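First, one chain by itself in C-alpha cells, the form predicted on its own.
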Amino acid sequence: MLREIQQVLRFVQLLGKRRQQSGLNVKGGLLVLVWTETGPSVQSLNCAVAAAGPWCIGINMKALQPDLKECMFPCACPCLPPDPEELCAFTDLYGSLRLLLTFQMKDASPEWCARIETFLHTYSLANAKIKIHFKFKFSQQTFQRDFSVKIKNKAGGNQRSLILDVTCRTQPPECVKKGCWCQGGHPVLGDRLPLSIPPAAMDQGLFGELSIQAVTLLSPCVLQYPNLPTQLTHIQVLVYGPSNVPVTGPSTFFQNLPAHLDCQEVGLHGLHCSSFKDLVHSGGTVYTVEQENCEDPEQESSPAPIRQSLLLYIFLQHSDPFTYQLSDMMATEVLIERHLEDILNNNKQAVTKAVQTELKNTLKAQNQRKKNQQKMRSAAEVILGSSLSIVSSSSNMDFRNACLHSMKMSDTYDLSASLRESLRRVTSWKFTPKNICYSAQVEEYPESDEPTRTEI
C-alpha cells in the first residue's frame, strides 16, 4: 500500500518540479482515503489518492498510459472509485480534482493506518505548502488526520528549493514572558556531497550524477534565552528521494552510523539507535542521546532543562540528461531506493564525515552555550558567597534585619536558598530579542522565504 501511495506522490512531485521551475504556485491539497471491503474469503484494502489546487495544475490523466500505470501499481488491483460524498469536503476546499487514482490491496489490517499516517507526516515535513488529509475506515472504525503546517521556512539548494515545516510543538515553560518564545525553528543548509554509484546499480541502469544534501533543524529554538539550560534528547534522520518523497523502510546504514561517529568532537556524550516507539510519527532512524551523570547537587535541584530534538534531513539528488521521460524518471527513483544501502556503503567514509560535520556545525552554538552557562554558574556562586558573607559578617543588626526582611527570610540559612533561587531565576530567564525568531504574539504564523542561515 505504501509503495503505491509513494508512486503517486512521485508522479505529482516530478510534474511539480517543472511547474516550480516555471514559477507557478505549488500550494494545494492532497487527500488519501483508505477503506476496507470484505469479500467472501479475504478482506481487501482500497485506497484513493486525490489532488487539487495549483500544485497539480497541468496533470493530464490521459498521460497515464497503461505502461506508466503498471510501473506505479505493479502489484495492485483496480477498484471502484470512492463515494463522491467522501470527496465533497475536499473539493469544497481546493476546487475540482486534478488527480484521482484508486487501487486495491489484499489482506487488510489496522496496522496500515499507523504506517500510512507516519509516511504522510514525514512527507508533509519537507512539502509544507501542501495540506494533507488522511482518512482511514476499517470495519466500523474511522480515523481522520490532517497535516496542516503553521510555520514554513525555505531552505534553498543547488537544484531545488525546499519548503520545510519548522513549527515548534514544544510548549514554553511557565516562566517564559508572553510573546517571547520562538514558535519556529531555523533550518541549516549543509554542503552538497557527490556520491559514486556502485557497479551493481549501474548494471541495473542507474547512471548520471547522484548526490545528497543535508539540512538540520534543531527545536525548540532557545536563542532568545542565552542562559537557559537545554538538553538534546534525540536525533532523527529522514531520507528523501530526488522527487522529495520519503524513502520507506529501515536503513541499516543509518542504524549502524553512531558506531562510526566521533561523539566527543560533535559535543555529545554518546548515541545509540533506538526504535523510539514512544514517539508518535517516528519515521526514519532515531538516535537516543546519552546523558552525562549529574553529580552536582545544586544542579540536580535546579529545574529540568528544556528538551530539544534534532531533525536531520538527507535529500537525494539525481540528474541524468538522458532521462527525461516521466516513466523513466520514476523508474530511476525506484532504482535509487532499491540500491540505496549499497550506495551509502559505497560512500561510507564520505557520508559519515558529512553527517559528522553537519552535526558539529549545528550543535556548535549549543556547546558554546553550555560553556558560557558554566561560567555563569561559577560567577553566581561567587556572587552568592560574597552576598551571604557580607550579611552574616556584618555587626550592624539593623542592616542584617533589613536584608532578611527584604528577602522575607527569618535567618541566614533560609536566606542562602532564597538568594540562590532568585539569582538563578534572574540569569536563566534573561531575554535577548532576536530578529531571526518568530514571536508568539503573532496571530497568523508567518511564512519565511528568506535564505537559510548558514549558522545559528
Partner chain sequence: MSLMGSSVAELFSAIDKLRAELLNNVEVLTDCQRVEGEISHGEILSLIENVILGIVTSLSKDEAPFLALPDRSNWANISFDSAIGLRMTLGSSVTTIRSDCPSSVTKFAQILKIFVVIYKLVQSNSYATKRDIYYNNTQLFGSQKTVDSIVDDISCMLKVPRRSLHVLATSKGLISGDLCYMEEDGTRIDCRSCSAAAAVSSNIAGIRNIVSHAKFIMIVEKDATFQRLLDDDFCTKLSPCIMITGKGVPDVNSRLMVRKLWDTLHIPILALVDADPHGIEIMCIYKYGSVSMSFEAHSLTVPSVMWLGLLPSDLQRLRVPEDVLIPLTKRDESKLSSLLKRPYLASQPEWQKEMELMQQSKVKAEIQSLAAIAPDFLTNIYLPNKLRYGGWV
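Now that we've seen the form predicted on its own, could you pull up the form predicted in complex with its partner chain?
The next block holds one chain only.
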C-alpha cells in the first residue's frame, strides 16, 4: 500500500518538476483515505488518494495514460469510490480535485494505519507546504490525522528547493516562562556528495549522475540560550528519493552505520541503532546516543542539559538527460530505491565520511557549550568564594546586613547557598534574542498537531 501512495506522490512531484514549478509555489492538499468494507470479515483495504491545490495544477486525470496508471499501481485492484462527503470536505478547502486515484489491497491489517501515518509524516517533514489529511477506518474504529506544518524553513541550494517542517515539538523547560523559546529549527545544508552507480543497478537501466545532499536539523533550538549545556540523545536518518518522496523500508546500511563511525572524533561517547519497536513510529533509522556517566558532583549540580535530537535528511539527487518521460522518471526512482542498499554500500566510505562530517559539525556547538560551562563553573566558584569571603570577614554590620537582607537570608551559610543558586540560574539561563529564531512569549505552549483519535 505504501508503494502505491509513494507512486502517487512521485507522480505529482515529478509532474511539478517537469513544469519547472518553483518550490515556493508548491502548496496544496493531499487526502489519503483508507477504509475497509463493512461486513463480518475484513479482508481488503480500500485506498483513495486525492490531490488539489496549486501543487497539482496541470494534472489532467482524463488524459492520464492507462499505462501510466498501470505503472503506478501494478498490483492493485480497482475499488469502490470513496465517500463523496469526505471528498467534499477536502475540495472545500483546496478547490476542485486534480487527482483522484483509488485501489484495493488484499492484506487488510490495522498495522497499516501506523505505517501509513509514519510515511505521511516523513513526507510532510520535507514537503512542508502540502497539507495532508489522513483517515483510516478499520472495522468500527476511525483514526484521523491532519499534517499541517506550523513553521517551515527553506533549505537547499540552486539545484533543489526544499521546504522543511522545522516545528519544534519539545515542550520548553518550566523556567522559560518569563523568556522566549524558539519554536522552530534552523536547517543546515551539508555538502553534496556524488555517488557512483553500482554495475548491478546499471544493468537494470540506472544511468546518469547520482548524488546525495545532506541537511541537518537540531531540535529544540537553544541558540538564544548560549550558556545552556545541551546533550544529543537521538539521531534520526531520513532518506528521500529525487522527487522528495521518502524511501520506504528499513535500511541495513544505515542500521550498521554506527559501527563504522569514529564516535570519538565526532565527540560522541557511542551510538547504536534503536530497536525495531522504536522504528515503527519513527520513520527512517533512529540512533540512540550513549551518554557519559557523570561522576563529577559539581557537574551534577549544574543545570540539566537540554536534550536535543538531530534529524539528518539524506536527499538523493539524480539527473539523466535521456530520462525525460514521466513514466521513465518514475521508473528510475523505483530503480534507485530498489538498489539503494547496493548504491550506499558501493559508496560506503564516502557516505560514512559525509555522515561523520555532518555529525561533527553539529556537535561542534555542543562541545563548545560544554567547554564554556566548565569555564563558567570554575569562575563561579571563585566569584562566590571571593564575595562570601569579604562578607564574612567584614566588620561593617551595615554592609553584612545589607547583603543578607538583599537575598532574604539570616546568616552567611544560607547566603552562600542562595548566592550560588542565583548565580547558577542567571548565568545558565542567560537569554540573548536572535532574529533568526521563531520566538514567542511562552504563556501556554502552542497547540500541537497530535493526531485525533476518534473511536466510533
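Quick caveat: nothing in here was measured; it's all calculated off a predicted structure. The term rigid core refers to the maximal set of C-alpha atoms that superpose within 1.5 Å between the two forms. Numbering follows the first chain given and starts at 1.
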property: Core-superposed C-alpha of residue 52 shifting 2 Å or more between the two forms; result: no
